[in-house]
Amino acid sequence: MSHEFDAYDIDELRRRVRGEVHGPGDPGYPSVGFNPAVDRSPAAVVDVLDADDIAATVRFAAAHGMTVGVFATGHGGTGLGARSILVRTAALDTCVVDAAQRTARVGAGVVWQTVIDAAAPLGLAPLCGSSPTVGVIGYLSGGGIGPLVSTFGSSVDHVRALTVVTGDGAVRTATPQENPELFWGLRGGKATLGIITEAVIGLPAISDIYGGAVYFDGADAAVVIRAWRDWAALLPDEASTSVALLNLPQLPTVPPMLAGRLSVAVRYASVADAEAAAAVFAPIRAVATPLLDAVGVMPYAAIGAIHADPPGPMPVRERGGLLTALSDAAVDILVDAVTPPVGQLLPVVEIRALGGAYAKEPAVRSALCHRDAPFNLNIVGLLVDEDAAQSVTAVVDATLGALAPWSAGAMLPNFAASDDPELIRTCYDADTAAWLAALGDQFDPHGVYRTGQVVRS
């Protein structure tokens, strides 16, 4: 049944759940997230304390009509409507580390950081993504690509096992074992097959790393980036790296050097030695004179620095998508749109090189797909007002155009925020797609996770 959700329904949610229930209005109510330009105004949001909690919601939701979303950190996410209930995950925060399996439990309202830190004394290394202040759960969902995907691969490949609550209202637990489908697609498949709710993830052994990025001034942007390329192309399998155009503000927290102008800045990471790793980087320290060299040995729990993500909330647009290759010409559209006057409303235009361990077959298949693509291209455009929307949208999409004769006509989940049914297709081949729908409605037969970043028939 369906009908207008009202202060009985919410009466009714907080007898069946052991966490708070908020209502619009509510001070608990609000959850912006690290993108404040998703707007969410669930009918009410849940801050869950368990499994169970997330089941009885979904059941709720069920017997109601209604959908349900999830919130952890709200980096990637997507927007929620009235006719939806949103599961917050934050005090699902269990992480614990098993030195002697080399693995990690760690709870859906978990951020990367926090596994960081109770793994580095152990000198173990939870495959992060670029940022770690992302939530562990939603970034394994979309897969994950980090700053050492092409010497371990995708995240997910690092999966042993899943929790997660179905759109029925069962709790499940996932292995390549038990419900080996739901955990075929948990791993990039996004909510599609349910609300994941604690993951055991394996840990390599590495303490350091040498890494970091060199910025060069903008001015050497199209050279930077072509020498970059070819340099990319033959890495050896230690060695990870991406590049990205830079517009950053003048912030106490960004280096003077770097604020109020465009940079290129050259990102690596390698488990070699450290003499090895430097000889390797050598040839990109000689392209041009840097601006900033932060490369160099560094403890692998400072990961985070190699990408120097934004650690607060933005008003973001991020579009992108797969290249089969970057051309020259390529290479001069993306430094044509991050100049003046529209430039500096796009503070990243990143490329990430893949390959290496990212390309292989991995010893569990996922629903993660287009691993033959050599780069990841995501551009990130600041929403300050409407204005600023309006001119974002008209030069990404002008340059997404000019790229199309390099264009893979695809996208990885966790650079595809949206719920358009047409942009997450393309995060999947067309068998990949129709084997989640598939699962979708099995697992999900009310279609209560029929929201947001879903594949459904």
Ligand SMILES: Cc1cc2nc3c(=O)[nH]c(=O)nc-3n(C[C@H](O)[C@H](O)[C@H](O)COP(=O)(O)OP(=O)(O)OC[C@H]3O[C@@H](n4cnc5c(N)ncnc54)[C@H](O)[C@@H]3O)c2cc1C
Contents of the next structure:
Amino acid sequence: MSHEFDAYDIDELRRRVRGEVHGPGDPGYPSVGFNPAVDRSPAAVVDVLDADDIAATVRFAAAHGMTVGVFATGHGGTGLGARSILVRTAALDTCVVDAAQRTARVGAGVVWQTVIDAAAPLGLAPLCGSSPTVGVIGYLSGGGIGPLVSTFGSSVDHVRALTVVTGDGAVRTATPQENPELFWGLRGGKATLGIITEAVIGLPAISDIYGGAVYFDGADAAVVIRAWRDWAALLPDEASTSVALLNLPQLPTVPPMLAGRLSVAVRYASVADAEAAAAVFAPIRAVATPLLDAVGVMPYAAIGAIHADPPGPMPVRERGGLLTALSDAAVDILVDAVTPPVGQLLPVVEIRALGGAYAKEPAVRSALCHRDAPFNLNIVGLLVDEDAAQSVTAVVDATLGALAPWSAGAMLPNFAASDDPELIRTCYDADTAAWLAALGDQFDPHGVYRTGQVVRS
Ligand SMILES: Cc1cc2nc3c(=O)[nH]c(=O)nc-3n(C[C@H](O)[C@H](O)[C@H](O)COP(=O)(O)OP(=O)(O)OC[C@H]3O[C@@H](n4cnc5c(N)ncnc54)[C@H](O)[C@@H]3O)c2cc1C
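Alongside the form predicted on its own that was just displayed, please also present the structure of the form predicted together with the named molecule.
Let's see the whole complex now, leading with the same chain.
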């Protein structure tokens, strides 16, 4: 059944759920998230209070021939149109740490810093991503590569249990023993198999790390990145690293020596003791004269300082992909791309070194693919206006085209926010994509979740 969704339908939806429902024109509509460039104009937004609210929304959507998308913070995600209902998870704010089990039970509305702060007094640490304001569940649905990725592997390898509302409106638990196929596919398959309401995640015992970033002048960028590449290849598993070309604006929050110029940051995080970790990092400090050296012993709770990602909204277009190698020529292409004036529209171009624990077969397999790629490239383009959007698209596409010889032809789901099925397919090997699509058909027979970044046949 499909007709134009109207105020009567919104009232009907209001009667089915406990959370607030917002229609177009209501103050709680639409959802402006981290990336205002993403256009979300759903038929309605539901601020769900629990799994039952999601189940009711899913059943309502199925009856009306509509789809359902999910929103936590807006750090990823795709556009959403008038035949969709958007489930907003902010109210699912459970965050309970079990010190004895070394786990945290985390709701779908929780961001990483909340878990970090709850775990820190107990000497425990969640394996978060670079930005503490990213949603825990959205991040885990795409696998997750954080500042300690080579040391602990993907964050999703540390998930113990998930609760999910599948497309048939059922609330299910997924663990390695219970619904193991869901447990496999929910970890890497984004929202293909359902909206996760809660996760139980393992917390390693970490209080302090040796880490941070050392920043060099843009003029040294090529030399620094080549040295970083060679050094990163020999890094022990206790340490993880990434490098970023930065065009940071002149803002009070940006250190003056980095503002309004091109710089290059080498990020480092090590769980070795401080002396050993500093010795491993010493060659990087000697590559060129740093503009700023902010690497040292730090509380894990300050881990967001390593990447210093922007905490607030930014209209951006992000593209990139996994690289098989980082040749000298590839480095030159990236440095050319970020060089002002056009390069100023690219505030961040980063390469994360993978490998180490990440490249090893995890204890429990997931739908996260392409673990053998040594580098992940992410180019962030700033969409300040229409002209900038065109320039950003042109420079990003040209840069990725020039890097084709070193492209793995693959992406990580967390860096592939798109509803383009071809692009989404690059996140998975053929078997994984086929299994995800088959499980999608099984658990979502009405295609309620067929919107956004999902894998369906
Ligand atoms: C500044 C910044 C830093 C980042 N750093 C990292 C990083 O270090 N490592 C990394 O791997 N990724 C990183 N990312 C990518 C990030 O992990 C993804 O964009 C992730 O999807 C964000 O989740 P969210 O819930 O915060 O965002 P949202 O935009 O609210 O959600 C994005 C998508 O996540 C999925 N999702 C969200 N909630 C649920 C749910 N309850 N159930 C099922 N699926 C759900 C859906 O597909 C949804 O469309 C970063 C992104 C940004 C913008």
